[in-house]
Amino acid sequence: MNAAETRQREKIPTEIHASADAASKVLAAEIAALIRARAAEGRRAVLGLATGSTPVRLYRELIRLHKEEGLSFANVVTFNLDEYYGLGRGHPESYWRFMHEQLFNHVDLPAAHIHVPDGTAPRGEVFGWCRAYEEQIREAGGLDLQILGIGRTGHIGFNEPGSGRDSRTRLVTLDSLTRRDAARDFLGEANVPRHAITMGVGTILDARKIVLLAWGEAKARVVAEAVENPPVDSLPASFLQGHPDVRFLLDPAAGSELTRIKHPWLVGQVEWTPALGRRAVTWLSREVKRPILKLLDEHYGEHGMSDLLTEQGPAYNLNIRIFNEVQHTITGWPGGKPKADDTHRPERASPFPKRVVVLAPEPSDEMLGMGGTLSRLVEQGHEVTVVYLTSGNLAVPDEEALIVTDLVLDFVNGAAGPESAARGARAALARKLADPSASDTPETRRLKGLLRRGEARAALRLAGVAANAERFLDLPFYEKGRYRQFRPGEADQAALTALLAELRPHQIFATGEGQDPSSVGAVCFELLRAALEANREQAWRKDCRVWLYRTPDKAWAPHEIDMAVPLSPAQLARKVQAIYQHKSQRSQTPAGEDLHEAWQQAEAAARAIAQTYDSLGLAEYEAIEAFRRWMF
């Protein structure tokens, strides 16, 4: 297919690279070339820098170029996009601190060349401070290159929906979704600042060159809208369409909603494979709001799919084939039905019972994504082990931990060992509540981890999982790291490799594929990939199937589902109750916002999949949990 033809809807040049690391290396090489070219001219390179998890890989590659290939930053001047208003430089989530930890402390960039918005400027002085920031950029000669990420609201910097094309550096109020996305970093949405200082859209557009980076499926929809839809104030990133030198660098997950990837038949000729045919027909059914078996020739023709009918039709036969394929994904036996004909079942009948390993990156992930299926596997006699890869202690609000420490102190009633540890943790929590820039002590982290263990065990009991059928790996990358800044190592891979070798599973249920590569889920998924590779020659490995589940924020599309497990009303209610046991993870959001609690999101997601199957003309179920087989 002609490349220009497939990109006909894209108003911004967009590159999809094999991975976030691959894309970051491309941009890092361009930055290095710019810095060296400016140095050769006796000039400074002026860079606009972004924060958050997206550019971390880019900064790591720049550090590598500095340390291993001699790239000097002595002639570089930097201006950061934004900063939370009200946070001092020492706060763990301040962008000043982030940039020093992730880049500035590791290269030879002069301190006088660093510019980050001041989140502590008195309110009455902010306007003047912002005007001075703009003047500093002009005095430096303007931005040679501006690096951007993109938020789920479509914001660039902290230019939330409603920001105008000509907006300049200013104080802004953060959107509720932006604050919700930052809630985990701040241990609750209530702790996320409500305001920030940001370069304006107009300030960004003044840069001579702009490159936007985006990773993970959570960014896919907004990326596609920014690239393909007309520019609007409600999607600030769409204003980049008017820039003469801009491009987006994406990983495959972030590019998955672009028309050329998601619906390629709408932008050119395609090779109609059976898999693409299923994707197209299920999409068509939902697009025209008719069950698969009621699709007509004109529906195909009106939606760019005449060639599909020519190659795989007529419509009557094609409809029946796709209907049967979707129907065959439905099973009440996720571990396989013993002594049954499994020709058209998603999971094989034997061996039975199976050794099943359910991997949860953090406690509660397994209940959110597959709590009903987990119960069914147990009820049907399989040997189920739930493995919590990390402690999840980073996600425990301090207030929740204080409740536990007080409970421990009341209970031990003077027992020296436990009381001493609990008092130390309580004192540290009190200091942290008084000083948000303080970090958790090891004792506090351990106590928070124990809290999550207790919640996980309570949830497993409700799901019917036998006592002692859980494992807590507490992988080092998590215990030593922070959200969006994890660095997995050999010890992490070795621990998971050894556990799988010990358990020798016939089935593994896992999540994390397609998530932002800095997320806990994505890090754990890549560790699973490495552990399976390390066990490649083991006999159990050749007979093992991996099923991928998703947490409620991102459901599988119908064509991606290889196994759909229906839940009865009672099973769905049981799942909700199990999720509810993870009380420390309850939303900190004010009451009244729909589907903000985790159990609400999970319940709605399971019902939505059932409604999708119903709309395709399949049987009507209360709820469905869906899985895709990973051909590793």
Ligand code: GLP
Contents of the next structure:
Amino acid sequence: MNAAETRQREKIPTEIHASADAASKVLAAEIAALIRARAAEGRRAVLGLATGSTPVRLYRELIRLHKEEGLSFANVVTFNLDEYYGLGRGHPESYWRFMHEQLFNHVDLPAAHIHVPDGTAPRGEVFGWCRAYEEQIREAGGLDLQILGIGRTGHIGFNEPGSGRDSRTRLVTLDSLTRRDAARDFLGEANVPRHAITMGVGTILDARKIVLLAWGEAKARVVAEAVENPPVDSLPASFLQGHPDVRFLLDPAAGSELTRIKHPWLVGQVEWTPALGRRAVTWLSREVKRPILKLLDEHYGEHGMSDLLTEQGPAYNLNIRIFNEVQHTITGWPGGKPKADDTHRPERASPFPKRVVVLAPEPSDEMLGMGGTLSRLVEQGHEVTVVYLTSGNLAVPDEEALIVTDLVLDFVNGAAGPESAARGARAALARKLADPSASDTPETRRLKGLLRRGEARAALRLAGVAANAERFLDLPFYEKGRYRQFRPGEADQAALTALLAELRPHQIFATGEGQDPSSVGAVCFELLRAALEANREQAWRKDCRVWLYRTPDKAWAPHEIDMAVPLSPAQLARKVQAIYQHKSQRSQTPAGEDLHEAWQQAEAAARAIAQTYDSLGLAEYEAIEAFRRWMF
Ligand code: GLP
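The block above covers the form predicted on its own; next, return the form predicted together with the named molecule.
Complete assembly follows, chain above in first position.
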């Protein structure tokens, strides 16, 4: 495929880099070149900056360039895109604080050159304040480069759907999906501000150069729409199409929905490997809404797949081949069926029983993604260990933690040690409820972590997993970290490496691949990769298979599934009950039409995979949990 063909549908130059780190380094080098060129002319470089998890790696690289390669920010002026309205600078989620912690405090940028919208301007003065912000940008000479992330609604800055192409800096109301995405940071949607101040789409488009960064599969859909569809105000990032110097830098997961990646046969000539054949045929079946075995030559012809028929057809033979491949992914024996012919089974028959390790980045991930399969593995006699990699304490609302401290206090009533710890935690929680900018003390975090342990154990018992089959690693990167800002290190990797060496698994179930690289899941997946590498010479590793599961927000497409484990109605109900034990994780938002609760999402996701298999013409099951084999 030549370059022109591949870009055919992309109206914005889009680069897919090997990783978020690699892409961030490319942009950091460009920024350094801009700053140096301006300095050489005795001028200032004016940067428009963004917040969120996305630019964190870029800022780390800029700090490195400053510390190790002498890049000076003395001639840089910055303007931030946006700020939550109503948050003071000291609030843990304020963008002012974020920018200082992530960049400004670590480089020689003069304080007077920093501009962040003021979230505390009184209502009556906001309008004037916003006009003054625009004026300051103009006086600085306009933005040389605007860095952007993208929200799942397609927003840039906080320009939500409905924002006009010519909008300027102003006070806006946040979209409900945006507030839900921020709920984790604020420990509950109710705490997320309803308004924000943001540069307008027009303000952004005035920048001389714009670079948008996006990582992880959650952004893939909206990125593809922004780049490929006509510009519309329901997707503000699509307005970037009109800009003369704009680029998107993506990691592979964020690029995965672009037509050239997802359906390459629609934009040019492809080499029809067996894997691409399966992808194309399962896609065609869903596209024309016919079971695989009923696809006709003309369906192939009408969808850019005549070459495939020429090479691997006729349709009848190709249909049967793909149907069989998908059929062979289905198994009720996720650990392999002992003494059976395993030629066409996803997992090998021996050894039996297997030592199985299920890795959960945070407690409940394993139930959401594979609760039914977990029960089956136990029932079928395998030695299952569930490993909770992090404590999950960041996700426990204060109200839940208070219930536990009060319980401990009532229970010990007078006993010395635990009581004073619980009293300390209680006082800290009370302070936090009164002052939203206060952070958790180590004691309250420990307590919240213990609460999640209790829930995880309750869920495991319901799923039929024997007591003492679980391990809690409480990895230090999480205990020391905050969302979006985790920094895994030696100690994390050493803990997982040692655990695998001790358990010597035949099977590992893991998740997190393809997620936003700053998420807990993705950090844990990278640690697994490193731990497997560190165990390279171990005999068990050569005989170990890794199966990837997914938490419900992103399902596998049929061509990605290597093992499909059907659940009966009773098994599905039991899984839902087990998820329900994670009580501290229940949404605090009343369920509307959307699925807010984790168990609802998990149930819907498992049913959806079953429906997909049904629509492809395979047997109709109540629900399916799907896995992909990871060749490491
Ligand atoms: C917020 C910010 C945006 C940012 C978006 C994506 O809404 N206002 O500027 O692009 O979040 O956040 P993240 O990078 O964490 O995915």
